[in-house]
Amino acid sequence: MDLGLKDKLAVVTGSTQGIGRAIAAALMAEGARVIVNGRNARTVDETVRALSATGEVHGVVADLATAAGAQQVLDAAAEIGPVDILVNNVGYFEVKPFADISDADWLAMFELNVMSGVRLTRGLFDGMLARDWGRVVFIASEQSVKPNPDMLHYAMTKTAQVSLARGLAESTRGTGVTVNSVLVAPTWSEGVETFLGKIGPEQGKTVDEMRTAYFDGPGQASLLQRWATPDEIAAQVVFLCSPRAAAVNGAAQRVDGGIVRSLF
């Protein structure tokens, strides 16, 4: 199926690995031009080299936990052309009991996971409205609706993204612009593997054992009963970025493997 994304210009934040990189690759496979982003020049350059075999890709090294970093991405995008698609993917998670989460922890999580999307959307949204076409997608999480008590600062940011997307969508009434969020399932990525590699020894388990044990604990409700792949998440995101998803606006789309026990 042709999703109608040829020559569209997309910005995908946090796109040197995991879900972000999979989204960038999937957009390029549909003919889109993509701006990838990360904090590390080496990984940004490697991503650009790897993806350039399939189309036009640009890299921007910037720390999106800062206003200056967001402006770097906006400035770089302005030199390339009008942005049609913004995927607010960058973010991080942390497991920490509520009593141990400091003010600095709360603020750092909010700055990257939420304010990066606020700043970039603010910089690109009016242009999309003026051109009467655009797509903004916030990569949220199943934690948006079922917060883990040991990840409350992370869950808070994911819920905030859903609220942002719905509120921004109200400003698109009668236009060709849409704003949606995606409630992502537990997904196997480099970040998750590294995290489990750190905590596994404390529990006397290997990464593979931890990977399986998740579905006997926090992931017990999952209907998928396995970790989603970045490519599986990317497939839904790329659809939302396409003209074929024109009737989907203001939605919190679940790609959660059925882990959320809810009808709506």
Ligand code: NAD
Second form
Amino acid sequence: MDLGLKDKLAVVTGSTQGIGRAIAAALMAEGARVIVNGRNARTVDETVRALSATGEVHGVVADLATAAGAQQVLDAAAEIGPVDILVNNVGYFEVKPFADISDADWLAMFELNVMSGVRLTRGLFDGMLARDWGRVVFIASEQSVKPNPDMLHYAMTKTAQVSLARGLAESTRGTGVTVNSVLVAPTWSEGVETFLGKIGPEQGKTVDEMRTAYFDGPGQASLLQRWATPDEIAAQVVFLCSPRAAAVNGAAQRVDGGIVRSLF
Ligand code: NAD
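Since we've got the form predicted on its own here, give me the form predicted together with nicotinamide-adenine-dinucleotide too.
Full complex below, order starting with the chain above.
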């Protein structure tokens, strides 16, 4: 199926590894031009080098936990051309008991996971509406609707993204622009591997043991009963970014491996 993405220009935040990189690669496989981003020049360069084998890709080194970093991405995008697709993917996660989450922790989580998307969408949304076509996708989580009590600062940001996406979609009435969020399953990414590598020793477990044990513990309700792959998430995101998904707007799309046991 031709998804109709040829030559569309997409910004994918936090895309030097994990889900973001898989989304960038999948968009490029459909002929889109992509701007990738990360904080580190070496990993951004490596990503650009690897992805350039399949098409046009640009790299922007910018810390999206800051307003200046978001502006750097907007400035770079303005030089390349009108942005058709924005995938607000960047985000980080950590386990912390509620009592230990400081004000600074709450604000840092909000700054990266929510404000990066707010700032970039604010910079690109009006152009999409004026051109009567665009796609904004927020990479949220199963935790948007099923907060883990040991990661409440993270879960809060993932719920905020769903609210943002739905609220922004209200301004697209009658246009060719859509705004959606994706409730992502537990997915085996480099970030998750690092994350489990940090908490594993506290529980006397290796990363491999943590990987398997997850589905006897917090992941028990998963119908998939394994970690999703970044490519499996990217497949759904790329569809949402395509002209073929015109009728999906304001939605919180679940690609959650069935872990959220609810009808809607
Ligand atoms: P990851 O840690 O593997 O990759 C994160 C990417 O963001 C990397 O490219 C990193 O360089 C970049 N990044 C981090 N901080 C940055 C900053 N301040 N500025 C710019 N770039 C920065 O993460 P992942 O597991 O692929 O997760 C991606 C998104 O998917 C996140 O929003 C996460 O909340 C969401 N998600 C992940 C899972 C999962 O199980 N992996 C589940 C649900 C939702």
